[in-house]
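First, one chain by itself: the form predicted alone, in structure tokens.
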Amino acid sequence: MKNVEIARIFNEIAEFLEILNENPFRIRAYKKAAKSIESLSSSVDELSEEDIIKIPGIGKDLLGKIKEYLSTGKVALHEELKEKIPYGVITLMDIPGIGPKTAKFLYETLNIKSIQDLEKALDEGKLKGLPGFGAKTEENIRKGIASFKRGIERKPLFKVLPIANEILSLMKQNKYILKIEIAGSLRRWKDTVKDIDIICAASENEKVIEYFIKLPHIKEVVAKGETKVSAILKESIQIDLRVVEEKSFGAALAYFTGSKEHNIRVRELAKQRGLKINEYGVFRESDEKFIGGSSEEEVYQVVGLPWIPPELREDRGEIEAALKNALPKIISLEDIKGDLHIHSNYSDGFNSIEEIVAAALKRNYKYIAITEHSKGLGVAKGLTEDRIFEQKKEIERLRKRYPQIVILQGIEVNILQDGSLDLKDDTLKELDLVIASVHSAFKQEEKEMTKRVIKAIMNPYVHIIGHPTGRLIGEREPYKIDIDEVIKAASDYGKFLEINSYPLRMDLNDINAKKAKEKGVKLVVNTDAHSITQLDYIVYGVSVAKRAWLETHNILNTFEVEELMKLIRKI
């Protein structure tokens, strides 16, 4: 939670400095530091000063600001800069697609200082004729407003899950708690969530509830009863704690995990057997006799079903499959044998290749692919042909030093606006693995974008299409693309589609990944890591794969080395 807050403050400092036309190197330093802090797998307050100073992008000055936040909850520079920026400008910057300079321009030109002001100005045509504000720009701003409004209601999984886990960990320290679990859409690993639901069984309800409302995370208690508390966290997220009898714990967990549609189907099966199910248990309808409910397995068993993993509970065929005993054996984190999309400090990553290799070995990976950006992405220090050759020599040295892991040299090549790639085939064919991704011209029409990506799929040296829809959850909508046509092309040409585990991407999403599986397209779950701590992001990609019903044979990087090499050499 502290990592997220410090990263937010550093990002805002960068934005404020940009509005004030400060040194661009200083702006980049804060952005880089924010990215590093947000990507840490450990909470920054658990690290020593020596460990913090080793974080990429953190020098003595920023170490001081981190320490300042940890001791006071604020950073003085952030507060000072905030005083210099009109509040209206800060509000506008929350809208996806509106950067600091655009927000400042709208404020100074039209006195727009709220989302309502901006919507009114759009409706009245006041943006028309302003420099840089064409019809397309107005359309994108409207989309950004809609995205912002959705974001108020739903937050990205990765921002809420660590908070929920931290609260769960604190609650487990209470001696009166017998069982406790996260429920709701968090437990189903949906990519965005509205709130946090926690279910617990306790020996003394009142003492558990009093303990809960005194947690340091609680900002405001909205409602409190004998078995339920609703509160608002300091991070502006609602959290509900429900306390039940131990005999009802499984029924409550199933009920509040959802989804609503899944629960309806389970209740229909119960009704057919003369039973009823609610959050208190399973009961015989005729005489209200309690049949069971202490565990989820018990709840499913009484209606003739095996236990169904939470990730599948969306009423997308899981009930029918369960009735036929044909549920997929969905993958687990332990099935992943390597990561095939990692950036080192040769491009815009933070760590050396050797540090990445060491981190991969700690995870017992059997292979990795180093896939830098290509030369067309200058902002990310994309590799030219000369630097690709230079990196090749280093990878060859490391292969000799670390024979226990296969180190592949790859590239994340840019798909240009016309579908061509920014490296020649003569270069691509020398590499072990080629990921092709869209990094620019996101606003193409659907037909052009689809044609563009399919042209890349047709390239004989491309193996994988990276983050295929280009979305950034809460920040950028997917670009317009006919994903069904892309899946068909991947099937026709035997190419792989990526589930990108970067938590703001989680792209392909679960629905499209399931479509790919049904068309026989293999997927690959990668992190797109830019630091070794981001290798932990793999859990988010695995969650998408689970929700997409994927099994090990559907995913490239669950295969052993020999089979992996056979599959990529076929291309």
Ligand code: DGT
Second form
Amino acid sequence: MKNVEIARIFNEIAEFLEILNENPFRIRAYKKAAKSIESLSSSVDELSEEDIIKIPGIGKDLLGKIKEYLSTGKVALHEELKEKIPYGVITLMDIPGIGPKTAKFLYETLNIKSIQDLEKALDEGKLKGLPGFGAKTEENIRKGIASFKRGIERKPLFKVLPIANEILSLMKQNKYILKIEIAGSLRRWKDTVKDIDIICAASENEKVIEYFIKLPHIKEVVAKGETKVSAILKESIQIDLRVVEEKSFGAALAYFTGSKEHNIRVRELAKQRGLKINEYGVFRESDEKFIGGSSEEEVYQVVGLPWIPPELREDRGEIEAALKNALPKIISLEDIKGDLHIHSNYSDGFNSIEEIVAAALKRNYKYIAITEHSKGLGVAKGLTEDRIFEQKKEIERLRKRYPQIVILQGIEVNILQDGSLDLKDDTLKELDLVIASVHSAFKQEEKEMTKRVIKAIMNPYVHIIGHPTGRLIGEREPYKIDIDEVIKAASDYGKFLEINSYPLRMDLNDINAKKAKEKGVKLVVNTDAHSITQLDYIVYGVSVAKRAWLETHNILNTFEVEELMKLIRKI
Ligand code: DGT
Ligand code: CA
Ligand code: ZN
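Switching conditions: you have the form predicted alone, so give me the form predicted together with the ligand.
In what comes next, the whole complex appears, and the chain from above leads the way.
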């Protein structure tokens, strides 16, 4: 996506400017813009100028830079900065503990221009004796490098999926390709992925491979053979393309979709039938005769199984269920009838409620809930009681104007340290829907945090616990909480747990959401959108729901309006 590329360029400009010790406001402006662009769900080249200027943090100057990139593929300022400072110097700042001052100092005193240079300098003892570099600092840098390396091993799904889809659509334009699919953890919608795996069948392998390595995304080809290419993308993601014969396509796709654990189980079943499955097909063990493999259905069928959706292929009971013909009827995007966690510009959201209503109607939603933050500490522009009252009036006006959709006035109320809420019950009971979330004091002990959240569950006006574990993928670990106890309390008090679709959250995750289902607790798949484009994030929450084996009846926002209102006890 163009967005990923522009965000990368803006971030790099900010980092170069930091090294040059430029105006902090200017630096922050680039970082903020990068963040907004990265979280857009439509590509900037599909947006009008008026839409782009509405993106938070984009003014005239940055609009100019975006236009420059869209017409030339480059931003002149970025190019100039790369001339001034070697590119590798800014990569030093990816190491936790190394800021712009240190990066600049290392470059100027030891000509360190990359992480490899830095490791070498450490090993050769060159940092010893430099002003400000004691043994402790050296150790911290080593630790920082190790943690950086661990961090790049896996990337959040949402950073990789749009790039993979873009590559897939470019590949589909090549006439020598007969079939092509994304495989691996990406096809299973795992929340983090190591790399991109693509499988294709081609009429001429060589033509396809040549085309692939010339794609604009490719930074470096690591290995190239007749049937496989490994490369690194500009975003530092590894990608593997495998080209197979058409008759093996299904077998290769199944093999490389994994998971490894799932494949092992399928192969065991094959063995029991005197068959052998590998990436080339299904074979009779006695004489190696080829039995099939052009489609995945064929592969599953020969071992006596129905086709299993990739999201279930984790060896978490799907083989047993499939053998009994009892796979869950997992939900799909079309089952979602509304979004019950949306922020408008009444708090820290970007769009007006009316714009949100229009966007929801475009998605054919039957209902939405506007759920601002409450006034408490730490959250931007949280609503006071007065503002809640003002908003109520506006929502009532909009209800008259848009009778085709139900607009609920909700709130995302903060759960305070002791489990009380930062709005009075008298206020909460006036609202249609109450989500309670933890937004502060993340470092509590497990017991305390569990008690805190359960206390919120016990509040009679709370319907939903928002993003129940607080994790931010790759950025913040979940807070310590006994999720089994939380699920039990939700079951006891008839409350809902959220699957927050915000791609950094995906919280509850698949495993916990499946546990909730097994205890009879209903979930709700919300976006937590802060702009109308973010309503598209719903696909990430739906993917968690699929991986959690959820069916429509397990999810609050798949119900029709009337049932929904009963379930939240409003009629
Ligand atoms: P990740 O770590 O996010 O890349 O996860 P995957 O599942 O995409 O793993 P990856 O890329 O290493 O391999 C893709 C699939 O290929 C994997 O899900 C199953 C299959 N596969 C890879 N290596 C092996 C292996 O040694 N044995 C078996 N049975 N399958 C393998
Ligand atoms: Ca993979
Ligand atoms: Zn929240």
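Numbering follows the first chain given and starts at 1. These figures come from a predicted structure and were not determined experimentally. Superpose the two forms; the largest set of C-alphas matching within 1.5 Å is the rigid core.
Colleague: Does Leu428 shift between the two forms by 2 angstroms or more at the C-alpha, the core having been superposed?
Modeller: Stays below the 2 Å threshold, so no.
Colleague: Honestly, after the rigid core fit, is Met458 moving at least 2 Å at Cα between the two forms?
Modeller: No, the C-alpha moves less than 2 Å.
Colleague: Can a Cα shift of no less than 2 Å be assigned to Lys260 between the two forms, given superposition on the rigid core?
Modeller: Not so; Lys260 is displaced by less than 2 Å.
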